[in-house]
Amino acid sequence: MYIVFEGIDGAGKSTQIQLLKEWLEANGFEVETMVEPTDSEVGKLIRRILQRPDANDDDVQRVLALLFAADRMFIMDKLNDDSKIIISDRSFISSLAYQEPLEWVEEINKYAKRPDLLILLDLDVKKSVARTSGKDTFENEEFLTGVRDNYLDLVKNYEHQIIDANNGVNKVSSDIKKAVAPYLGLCPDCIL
């Protein structure tokens, strides 16, 4: 199974992926996690560009969209491994939410694997800005409001669960386990 976590920055994706991984392994599943951008040379270049003051300029965003699409090609073999559960921190859906024009971003990502389950950690924009203060130079309330709206619209196209990420870590983790359990034949009332 390929499970993708999406959401605006500060939603708790990294924390919740780790908690879900531990829970699934405790229930006997083999799990691998990954993050976009990857640790490939392309992924490293993406991280450097994201730190630039002009990272939100339209031309830079188009270059980033191409680089993200290229970076995804490095993980395609992993995503086709049916022997384990793959949990990803972001996917091509992030590009659809953050970059435009939408039709072009869809086209350059047409070979990207679609998730079996998309978990959107939905966070209030003001909380996102407070949690990520000082980390990104271009993300502000106006920008993140548009991205959050894009996510809420995009999830309709995929098998998905929307989780309220405004709650505490333990409540969010419990909600995620309850959402994932039926897909894996686990008893939602018997969650470890």
Given for the second form:
Amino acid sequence: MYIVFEGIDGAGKSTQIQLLKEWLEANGFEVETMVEPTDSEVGKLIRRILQRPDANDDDVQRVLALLFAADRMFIMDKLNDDSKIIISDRSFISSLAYQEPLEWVEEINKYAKRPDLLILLDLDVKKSVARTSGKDTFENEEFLTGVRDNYLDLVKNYEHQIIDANNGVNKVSSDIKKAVAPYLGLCPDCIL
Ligand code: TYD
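In place of the form predicted on its own, output the structure of the form predicted in complex with thymidine-5'-diphosphate.
After this comes the whole thing, all chains and molecules, with the earlier chain placed first.
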């Protein structure tokens, strides 16, 4: 099963993925986690470009869209491993939410693997800016409002669960477990 976590910056994806992984392992599942951008050469290049002052310019954004798409081609084989649960921190759905134009971004990502389950950690944009200190490329309120709206539209195309990420870590974690449990034949109430 390929489970993807999406959400705007600061939504708590990495913390929640770790908690879900530990819980699934305690229930006997083999779990592997992934992060996009990856730590490949392309992923490193992406992180460098994201630091540039002109990272929001249209031409740089188009370069980034191509690099995000290229970077995820490195992990396609791993994602096709059916022997375990793979949980990914972001996916091509981040590109659909952050980059544009949508039709082109869909086209360059057409070989990217679709998730079996998409978990959207839905965080208030003002909280996102406060949590991330609002200084990096994508961390401003107007931009993130658009990204959040994109996510709420995009999730409809996939098997998904929207989780309110404005709550405390433990509440969010138990909401995620309850949402994931039925897909794996787990009883949500007896193993929290
Ligand atoms: P992320 O690793 O979530 O941020 P951080 O380094 O703070 O942990 O991702 C880096 C940024 O890249 C984030 O603002 C979202 C953005 N991004 C895209 O715009 N498109 C994509 O396809 C991906 C995977 C990430």
